[in-house]
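Just the one chain here, the form predicted on its own, laid out as structure tokens.
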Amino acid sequence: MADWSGYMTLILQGALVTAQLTVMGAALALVMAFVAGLGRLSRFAALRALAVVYIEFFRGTSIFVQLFWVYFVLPFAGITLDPLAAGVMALGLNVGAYGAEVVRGAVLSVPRDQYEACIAVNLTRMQRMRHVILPQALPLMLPTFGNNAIELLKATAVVSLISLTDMTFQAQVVRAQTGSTLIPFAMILGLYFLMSLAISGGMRWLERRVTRGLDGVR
């Protein structure tokens, strides 16, 4: 019993391993998916290039491959990163390139009579953007937002490609140690589920947040 109750703290030093993925991974993601989003809408061609080159690429070519490349291949040009930054790195890219479409997608819903409203009382483009559309666009995009950050969390796994100690490197590693499959991964299966509906709970609570700042409701 001992020995499992080693095993097991393994796996819950993972399971930290693995929210810090989570959360700096989601901050990353979140930056980028409003730089890019916001780029895709841009005045200037260069930049709206820019923002489609990196949406399409890091949409278009697997989480594994660009992993890969950050950790392994990155440091040929001079730029070598820890285990962690770069899953951090590829994990963030990767679904930022997702996040830029709900902001962009998320802007362009809100109505055009906002737009001409900003115009009619002289607000710059800054401003508008900050003060009137963005805050009527965010209650859009929170519920896909929880979605991909739900979705960052299971694809933290591929870390463990890379010798990362997160959960699923720590499962291989007791059931490499004891033969036993099951209970390991068992384990993993739960912290995983409970992170998902950790990472629910914590948006449900943000839309009802944002939404009562708009509409009044309780």
The other form holds:
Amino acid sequence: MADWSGYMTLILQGALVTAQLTVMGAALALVMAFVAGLGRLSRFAALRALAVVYIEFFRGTSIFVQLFWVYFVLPFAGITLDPLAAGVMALGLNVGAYGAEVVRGAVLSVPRDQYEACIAVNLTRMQRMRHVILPQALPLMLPTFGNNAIELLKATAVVSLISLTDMTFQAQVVRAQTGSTLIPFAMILGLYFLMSLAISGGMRWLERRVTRGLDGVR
Amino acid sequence: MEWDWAFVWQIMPTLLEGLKLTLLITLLASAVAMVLGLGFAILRRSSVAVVARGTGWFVEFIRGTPLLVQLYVIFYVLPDIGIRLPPLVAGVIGMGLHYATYTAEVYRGGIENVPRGQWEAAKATNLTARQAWLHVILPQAVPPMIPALANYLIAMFKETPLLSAITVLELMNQAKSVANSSYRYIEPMTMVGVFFLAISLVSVVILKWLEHRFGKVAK
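I would like to compare: after the form predicted on its own, may I see the structure of the form predicted in complex with its partner chain?
The complete assembly is shown below, putting the previous chain first.
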């Protein structure tokens, strides 16, 4: 019972790692979501097939299995990643696959006449995507992206199992050293909940920001 | 290190043993999630504000925190207050509870999708509350929910490896123990991935069929 401030610091350090993983994983997931989501809508069959394989593969197995595979099997192929890189990679690729479906759905839900109007005013494919389709599709993606970000935050707990010192790992350390179970776990549950509230709050703000001025359009 | 088929066949019985437990856990946990989820959905509609609000917060809290940590709480904290659960039971309860917060949303959506007029018509024809639920509301609310519920069943199946963290000997844990004792990681880990991928892909096909069969009733 001696050194609670020390244990507290340990858990807060873990919280930092968790936050770091969430942010880096989300960044990778965002990139993958757009690459694979737009890839699925590409006019090249090979690109479409590649995107489908990526999405189905990462959605078909859980983050846990992927993480262990990245961490334990890739070294035999000569690719050794430190736990943080393995964690970010598995989290980002996994959540990116879910995000890709969101991107695809949102882009497809932009009405057909918008595409026709773009062709009528002679926009290139790039211009069409950049200036007409994506600005309309983005507000549709945000709520689901928010949910995905929370799923990502929750999935970060799994990295504690490949010895990455995130919040869950530190809580286990505190449990092992003090024998107290309730305090560390209650504390990290609270911290996780605060983080997920922060994410959903941030997403709501972003949503207001992106939909500003769109009321008259839709 | 090379891929070794002989080793794959050698570990297959162990992995299949694990797979059996994984499927069992999925079924039990989804049963818990279906029942508890309905409970949450009904409590959230309660006319007592405290109950409705309290359930809402509880559900939010469970959804906002990782399943792994919840499993740890059930497995490590509960024994302190005298509730000692075997790992399997702890896992099933933890996973069922976690996913119940998701299925509750499905139930809520399904029930709210039944038009108001149906409730009023049930009242007008003097049905009791029980009759209204059984013969009017549920028959219309349930079919559109089936694809979404099946979706969470698949999600639960994929999450079962988390239970290896609380020493349940499911597929992932079997693979890990095989890997640790033989120092070969490629085959067990890859086979686990293949098993999950294969079963998920098959279930996605079934899900598509369910959506086709039941999903359109709502519209």
